[in-house]
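Listed next as structure tokens is one chain, alone, in the form predicted on its own.
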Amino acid sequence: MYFYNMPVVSAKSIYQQVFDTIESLYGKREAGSLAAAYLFDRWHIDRIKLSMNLELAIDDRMLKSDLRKLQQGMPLQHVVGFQEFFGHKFQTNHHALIPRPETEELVEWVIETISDLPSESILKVLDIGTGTGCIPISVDLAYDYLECTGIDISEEALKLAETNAKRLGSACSFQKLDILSNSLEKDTWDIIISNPPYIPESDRSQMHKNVLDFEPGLALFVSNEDPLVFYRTIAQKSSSALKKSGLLFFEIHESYGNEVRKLLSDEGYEDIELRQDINGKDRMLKAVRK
């Protein structure tokens, strides 16, 4: 049976064609989250669908399309083009990280943090390596009385964080730096934000091959021998860059929380605050400027 030539099929088939490419890849429980998530994210299938076992006309040539290219381990956010990100639809590439849940916990504080300060005045803020834009987006997007920026050393990360700017209506804008090499304008940031480059080259064989091989690694890595330079090097130049009690807001590994929270003693900050995420892991630090 066809409708308007394309075949109609049923839900579950979608999903065990999904499942049985991936399995392999996966397991048997991550992929069958990610089965259920493709049937959602690419057809509109959600759960009660595809309990019900409805049938749906369905294009066949993206489907095969998709199947492949998941098989080959392309992550399921590269295959339909976007991932969900704090009620937002960020489109992604190979040139930008994924957005992840732990980065929209970073966000949720920031959120609320802005929510406590007084909103007599435009409040500026900065996002330290951007990707995707999601960070300042996702802010910029929650309060009307805020100027955010996003600064990457990645041109195409920045072409694709003003699409993502453009298609959700944020008036962020995004600028080339490399923060390593690059200073930072002086007492002009009410906050400064940043989810930087941090698992140590070490850990690199752990990591799964739709990581590796179709994420930006550098965004993802930092030697072994200076694992925090990213850490350090923002909290000097934040020092001077914010406002006097500017804020600074960190995404850091499990593993350095202490590490980061010292470091930042050491340069001057006050009452820092290192938070775990959902999963109970050191995951965000905040700290004040003099």
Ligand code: GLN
The other form holds:
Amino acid sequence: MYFYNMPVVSAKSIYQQVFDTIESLYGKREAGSLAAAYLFDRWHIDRIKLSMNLELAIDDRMLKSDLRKLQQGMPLQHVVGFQEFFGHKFQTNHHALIPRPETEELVEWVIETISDLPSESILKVLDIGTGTGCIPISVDLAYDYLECTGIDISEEALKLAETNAKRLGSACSFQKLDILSNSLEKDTWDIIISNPPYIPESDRSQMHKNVLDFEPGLALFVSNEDPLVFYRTIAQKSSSALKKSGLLFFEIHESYGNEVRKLLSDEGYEDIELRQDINGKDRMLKAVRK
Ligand code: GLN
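Coords for the form predicted in complex with the ligand, given the form predicted on its own:
Next comes the full complex, this chain leading.
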């Protein structure tokens, strides 16, 4: 059987084509899981359908074009156009960091913390360096008494975040702001969150081509001389922008847990808590502005 550009192919043969295309880039293990994820995200073929080796008519041009992009090292999320994060599908593109699982853990901590706060009045939440908007949108969608805002230096990232909010039905708002040079409004926020750039330039050489070529360096890297510049600036500006007893949440580089903790305590924050991610690495901090 053959429809125009819609040949009938077996699930396993698509899997094999994807696997063969990316094996040399990612190695056997990761290529296998990426090929399975591709089948599901693009063609709704789950592992059961794959093991049954279902036959299906697919758009051959789309498959060929996807294979070309994967071969160039384009991340799967950019090929299929989205990444699932905290149960929501976020559109991705090369203007913002692809939402990461460690950031889901940070969002989980924020959401868990909010459930213990009084809910009589609206809580104002700010995310600094919002990228796709995955942090404030996920937090916003978890409760109906929050007013969430995301800021970013990149207009393209803000457009993406706005699209994501609209598609996911969140009223989260977005504004352009460069946190290193602009100030924040005083006594305004109940919660400030940030996953700022934190990878020292010196780590660049150990990173995969699919990150370096397809994700914005602006969202990832900081200079070796001052890797904590965003943490210091955000901690300082937040200490006046947060309301009394307001909370600051950070995602951090695994090597800087104690340094960021010290920076927060020098800045006058209290009840500072450092948490590890699922891989046992120091990954996030919470602090209270007294
Ligand atoms: N966690 C991301 C990574 O390791 C980096 C995020 C960031 O720089 N804020 O790729």
